[in-house]
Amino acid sequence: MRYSFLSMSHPPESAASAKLATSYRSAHSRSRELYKRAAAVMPGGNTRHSIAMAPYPIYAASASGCRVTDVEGDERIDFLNNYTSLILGHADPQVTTAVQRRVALGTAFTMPAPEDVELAELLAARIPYVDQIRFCNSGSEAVMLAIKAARAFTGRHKIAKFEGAYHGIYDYVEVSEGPTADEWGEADAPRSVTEPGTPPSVAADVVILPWNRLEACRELIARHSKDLAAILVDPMPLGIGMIQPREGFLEFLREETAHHGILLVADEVLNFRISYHGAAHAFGIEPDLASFGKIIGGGFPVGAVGGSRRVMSVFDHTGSLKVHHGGTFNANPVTMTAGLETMRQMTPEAFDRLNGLGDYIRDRLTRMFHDSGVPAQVCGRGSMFVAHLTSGELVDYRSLRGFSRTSPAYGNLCHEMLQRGMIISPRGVFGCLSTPMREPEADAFVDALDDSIGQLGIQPA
């Protein structure tokens, strides 16, 4: 049976609501005024849709550790961490000191700096399948570079990706990111659905695979094998609700790509935080290429593509250059400094402690839903968690009904949590942890979610 939140334009009042943090919703709030100004100069009042929230977002003033203070002066525990990018939390003292020192020496040059060599060495030493790496400025750019490298290396033009998976804003990887039921086609042969603004011709070069459906994937891969340059996979895709790959599924992809001469490209932009060696290693596979971002920048814009020396040779201008790659701020020393300090702090022991806290909060969420009689399934791994309000089997993108980037129900839940001092996404019950957190913060989150769900009410859908 599936369940959903009662649809409400405004959360109901309760006896405890007077004690909740509601300043941002007041008639004279600074967030309301800032949004009004923003709407006049930015479409929709924002410059990235991931922070959009009805009727307007809360504006941040400052942050430290795992807590953010908004422009009204209210403090909340941050369980989003700029969508997983801040693994050390906000304004980490060691990162801040290192960056301040670096900024005073200059921020960007038309020449390399020592820090990019050091961060490249650290990552290559840490990630088993990476011999060489190149930096860029975002995860989207990193995915694009990986796809271009795969095409150049194989001489083929098509790619395959999974239905519902998000990989950034490159035309080809946006295909079938969020198709609706009336356009997605057969379950074993999903349609390639392009986004508005993308040339329809792009669809012909993207094969859409169904997550966790091994035999359907085998047939589709074989059918297009002569043209496929790469299969792009996020080992635990947030766009598919962090539904775990079935046992043997990722290994199957590795075997099939190797058999057909297709490159396996791992998107580790978000999931690199799963373990010290990254997500692919944690799931037991070695891709040919991978894209990175988020935590490796230490809170600054970053992206990277890495892989074997043989495949990465397509970027080598001293050899037979195939992929030209410039970028004014690639490997700028400020980002490299912040990333280097962050990665140095994230030792195996630091990952173990943080991932242990992830196990703790997922277990507490599971027990909370059970005790409250709310059918739900908790997904995630490492320091990330997602809760799906459904008792139905979760297999792939199409099986999801309790997780949506557009459902107004989750906007209502987000406001309830904000009032209780917790920052989560308005797009679903998704969160991640940072190293300043301990069990009291995890307990506070679960208790707030329990209260919020009770306040909203749940009914069978």
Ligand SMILES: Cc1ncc(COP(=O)(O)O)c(C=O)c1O
The other form holds:
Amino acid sequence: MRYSFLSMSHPPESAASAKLATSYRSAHSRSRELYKRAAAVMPGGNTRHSIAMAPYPIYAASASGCRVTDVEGDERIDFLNNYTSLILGHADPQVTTAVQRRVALGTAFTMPAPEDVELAELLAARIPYVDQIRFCNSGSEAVMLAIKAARAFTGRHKIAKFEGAYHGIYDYVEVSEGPTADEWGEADAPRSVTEPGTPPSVAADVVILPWNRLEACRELIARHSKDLAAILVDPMPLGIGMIQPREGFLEFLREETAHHGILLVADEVLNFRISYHGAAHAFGIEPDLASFGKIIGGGFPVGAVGGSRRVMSVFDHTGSLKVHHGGTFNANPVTMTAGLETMRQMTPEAFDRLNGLGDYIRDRLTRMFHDSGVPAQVCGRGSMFVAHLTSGELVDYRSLRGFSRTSPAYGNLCHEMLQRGMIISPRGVFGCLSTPMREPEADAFVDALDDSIGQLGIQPA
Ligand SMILES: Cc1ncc(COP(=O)(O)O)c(C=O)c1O
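Show the form predicted together with this ligand, please, the one above being the form predicted alone.
Zooming out: every chain and molecule, the one shown earlier first.
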């Protein structure tokens, strides 16, 4: 079900499209031609389901700042930023220069390089709950390492995660990342729904918690407490529509885990872009471990696991090593250089300015929906936003699925936005900002959305 966007409808170009950027749908489209070749040699024509789009994707040629030019020569403003990973936008001049210099000096060694020490020092200095850190090549790996560390540290084997939350492609965290109503079971005790290809035994080791339902969580945690190594929580999960944690919910998780000797693992792969000091810090909690990725690699493949010295000692080969951690390209100097340059530019002031623009666009979106009479709720925080086209109460994954299943509009909306020169997700009105953006880009986005909704005559649930 999580790939529902694959079957989204692909409408004919609308009347408005003539004056907008739509050459990728034309008879001579290079994207169409590239996709035909891709589909012959890659199943589904891609190697990453999150960029699949019907009838075929738009192929990128180049990008600069907040604008991407496709292979037809059409330019769009990028409100996805490689799914939030490009906080400085594309081809930032300082990052580009630093990386070019580094590439000319060699890109990978069977030795460490100074840049990984510097990036580790920078992150440890900024994030209050990170004494030590280790790098890997993706957010999925970072989450996997955090879970292995928690198991090794506690000597327990189960983990708990939230229904609907996405944490990458490790078997255990894929459980119930997008269950359907006929799969998900009781609201107070959700079933563990595994992906095809996952051994059924995995389901028995993953406890599924309902987001924001404190009493149900308390009961489930207590029931499994003796076996639980970790509770994995993204403080504002995109898979749950960035519905904010209710007041006291994250604090409750912190207290409950401490009480039962369970580690609290914050997945900040996506949400680290909220704050200079880390997402969990911004939400007022101190996890035992955290996973990072996306922005800390400055546009290159990256992941990292960090936490208290005591817990991170499970990776220490000079002590009583418990978790082996290999990876040919871990902490490669190119990624480390790009990450360092990016994080140095992301000063507290840079975060404040970007997050201020986030407040601006969320406010403008809320007013636009109000003025156009479309019942909608705008979620998100920092430099990210999600607009839900419903007036229903948003609490957890199930409240979200209730209306999004019946809303056929999102795929078409994405196409309408592409035609108006805006890149957003085909899976909902989700977007994020980058530092090259200013109010005019945010205004252009809101106006394009207003226009698109009008064009489609959306009747919200
Ligand atoms: C919260 C969260 N965790 C983990 C991941 C996995 O990261 P990656 O795609 O780098 O493996 C993602 C990716 O979007 C994510 O959003």
